[in-house]
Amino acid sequence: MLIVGAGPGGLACSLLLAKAGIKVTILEKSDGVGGRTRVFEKDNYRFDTGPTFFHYTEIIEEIFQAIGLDAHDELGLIPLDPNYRIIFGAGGSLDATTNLDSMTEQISQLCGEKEANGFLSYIEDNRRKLRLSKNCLNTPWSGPSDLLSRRALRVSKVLRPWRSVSSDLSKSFTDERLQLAMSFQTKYLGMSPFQAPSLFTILAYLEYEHGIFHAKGGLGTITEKMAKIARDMGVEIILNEPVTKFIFDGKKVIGARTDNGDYTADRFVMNVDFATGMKGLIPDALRRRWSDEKLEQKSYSCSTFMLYLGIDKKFDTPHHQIYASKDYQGNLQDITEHKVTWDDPSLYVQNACVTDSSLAPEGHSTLYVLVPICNTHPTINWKEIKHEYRDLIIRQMEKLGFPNLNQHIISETIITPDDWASRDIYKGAVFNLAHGLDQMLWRRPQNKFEELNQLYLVGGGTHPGSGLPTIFESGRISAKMICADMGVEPDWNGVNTWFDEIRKPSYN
């Protein structure tokens, strides 16, 4: 078994396959594992490159249970309370927490008792929505005929596909600040709540119901620890070994070529940015549904403008904060129209050292700053504007409790959408293919890639989508399918080894 890419999905897949007794080799182009789920160090400060928190840990808990380990112990997960503070440009703030009594009291004081009751209704509605939608998200989809299955009919009762996240939430909340508090999480998918399908109201619910977690040393340490466990289980991880292309016999993948030679295997997993991998590793002539021309026509997520700041002091602010612009919808419209927001942009700041002092020298701290922005576009020259935009964002951070910040910056790194694109992220779309109804379920690239034989996909570009929990799920789905196709009955410590209501593929 050969996996191309040592991101979180590929590592999760490797753990399950190794436990099933399958020999696994991972080829990774860079000098470390994790992809964007990685920690980097600069000037004695440590930063997460991409994701900064863990939510909905159930999937990784089950994967670790399958291999006989405890995910919380192995990964050093630290629960946070509050989850984050959201500050509204329109006035007021909320400390989001799993304490529902506290949430209803805060909402009542901010918006009134009616909105507090709406929050409790929202929780109940999404508790049911998650229960009914699980089987849609943790099983493969092969085509529209799957819509006739019992799992699809059950979930159709709560998905309300004719609504967006925003319009769905408007049924529970009249105050736009509450709608925003329950919908900004669609940014984890790189989408606007005014466009994302109503299914994704569950994203905020997962945080309120199950909480969010920090990993000591940075979230990127989880992939480092997963890689160590994988190696201990016999997985061979070869770093600095970029694959230049797959080798084919007709439409069957038979190998992967690197500058150091060819690697052969019975099955292959692609764990790279989907569009970049398609264009770079597979000839266009072998792809009809996902040809270069059709890839250009697909919808992609937003990108991010990033600041990684090393600070010579500590600020007394929450671990996570979100500032939501007074004109939040206008901000989102700018992203859709490939414009840069210069007037009151929304942003997210992680002040991780209030929880984890290991990330900076004593008395110092790190700040991770993320601004949702459009993906790459020829009308935007980031080289020309990035320093001016950086200055604007530093001023915006005063609204989150970071006054006179310029006086305390010791180390600084700026990342623009163009920088993300230069790292093999197609169009700089850091959340991969968008998650509209036209690019979900069977309309998303399938875990067992539908156009080529012996090739499987994991990562944010395949079903069920982007975000760490779903990326881990993609690794688990592909691992199950590979075991079934190879005729392997895995001993995963009692964890379900197949899919509810889905027939096992015939072994081949």
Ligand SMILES: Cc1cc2nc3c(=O)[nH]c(=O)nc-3n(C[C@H](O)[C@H](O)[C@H](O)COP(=O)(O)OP(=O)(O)OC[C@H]3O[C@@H](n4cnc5c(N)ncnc54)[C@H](O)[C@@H]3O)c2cc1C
The other form holds:
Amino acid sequence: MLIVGAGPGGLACSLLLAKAGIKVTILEKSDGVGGRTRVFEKDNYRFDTGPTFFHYTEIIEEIFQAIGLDAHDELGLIPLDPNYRIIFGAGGSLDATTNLDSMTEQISQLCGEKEANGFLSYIEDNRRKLRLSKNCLNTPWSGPSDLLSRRALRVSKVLRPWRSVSSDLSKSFTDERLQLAMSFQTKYLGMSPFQAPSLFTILAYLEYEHGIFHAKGGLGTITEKMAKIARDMGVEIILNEPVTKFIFDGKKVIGARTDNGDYTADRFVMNVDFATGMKGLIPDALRRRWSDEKLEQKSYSCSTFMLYLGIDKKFDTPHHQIYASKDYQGNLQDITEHKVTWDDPSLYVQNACVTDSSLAPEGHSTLYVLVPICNTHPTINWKEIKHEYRDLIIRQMEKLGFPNLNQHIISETIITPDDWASRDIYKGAVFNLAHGLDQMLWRRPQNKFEELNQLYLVGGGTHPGSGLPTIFESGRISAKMICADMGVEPDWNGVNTWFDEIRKPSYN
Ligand SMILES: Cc1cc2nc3c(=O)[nH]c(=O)nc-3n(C[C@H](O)[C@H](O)[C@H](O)COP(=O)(O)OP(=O)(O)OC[C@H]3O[C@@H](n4cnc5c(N)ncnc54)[C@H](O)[C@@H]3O)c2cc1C
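What about the form predicted together with the named molecule, after the form predicted on its own?
Everything in the complex follows now, all chains and molecules, and the chain you saw is the first one.
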């Protein structure tokens, strides 16, 4: 079994396959594992490159249970309280927490009792929505005929495909700030709540119900530890070994080529960014549904403008903070229309050292700043504007309690959408293909890739979608399908129950 890419998707898949007794080799292009989920060090400060919010840990818990380990013990997960502070440009703030009594009290004070009751009914509604939709997200889809299955009928009761996250929330909340507090999470999918399907109201619910976690040393240590465990289980991970193309016999993948030679295997898993992998590793002539022309027509997520700052002091602000622009909707519209917002942009700042002092020298701290921005576009020249935009963002950070920042910056790294694109991320769309209903479930590239034989997909570009929990799920779904296709009965430590699903004829 050969996996191309040691991102979180590839690593999760490798753990389950190794436990099932399958020999796995991973070829990784860069000099370390983790992909976008990787810690980097500069000037003695350590930063997460990408993910900083780890929520809905249930999937990684089950994967670790399957290999006989405890995810919380192994990964050093630290629950945060509050989850984050959200500051509204329109006035007021909320400390989002899993303590629902505190939440109702805060909401009541901010916007009255009616909205506080709306919050409680939102929680109930989404608890039900998750229960009914879970089975749709944790099992593979192969085509529209799956729509007739029992799981699809169950989810149809709550999917409300005609509604967006935003319009769904307007039923529970009249105050726009609350609608925003329960909907900005669609940014995790790189989408606007005005476009994301209403199913995704569950994202905020998951935070209130299950909390948000940090991992000591950064979320990038999660992938480092997964790789160590994989190696201990016999997985071979070869770094600095970029695959330049797959080798085919007709529609069957039979090998992967690198500058050092060809690797053969009986099955292959691709963890490379989906569109980059399609265009770079598979000839256009072998793809119809995902041809270069069709890839160009798909919708892609937003990108991000990033600042990673090493600071010579500590700030007493929460671990995660979000500033929501006064004109939040206009800000989102700019992203969709490929404009850069210069007036009061929304942003997110992580002050991780308030929880984890291991990331900076004594008395110092790190700040990670993420500004959602449109993906790459010929009308935007980031080389020309990036320093001016950086200055604007530093000023904007005062609204989150970081005054006179310029005087305290010791180390600074800027990443623009163009930089993401140069790191093998198609259009710099860091959250991959967008998650509209037209690109989800059976309409997303399938885990057992529908256009070629012996190729499986993992990562944010396949089902169920982008974000660490769903990416780990893609690793689990592909591992299940590979075992089923190889006739292997995995010994997954008592959680083989989910393996029963895969034996149903519709998955093959
Ligand atoms: C700025 C940012 C913030 C994010 N924040 C969050 C968050 O807070 N919470 C959350 O859940 N998610 C977040 N995400 C989204 C997502 O969880 C991560 O991007 C995640 O790392 C994606 O995982 P993946 O497995 O799809 O692929 P990647 O992490 O991209 O891994 C792919 C791997 O394939 C390798 N590769 C590429 N080409 C080749 C080749 N030709 N040969 C061999 N190897 C190759 C790459 O080097 C890489 O190691 C964020 C992403 C970004 C960028």
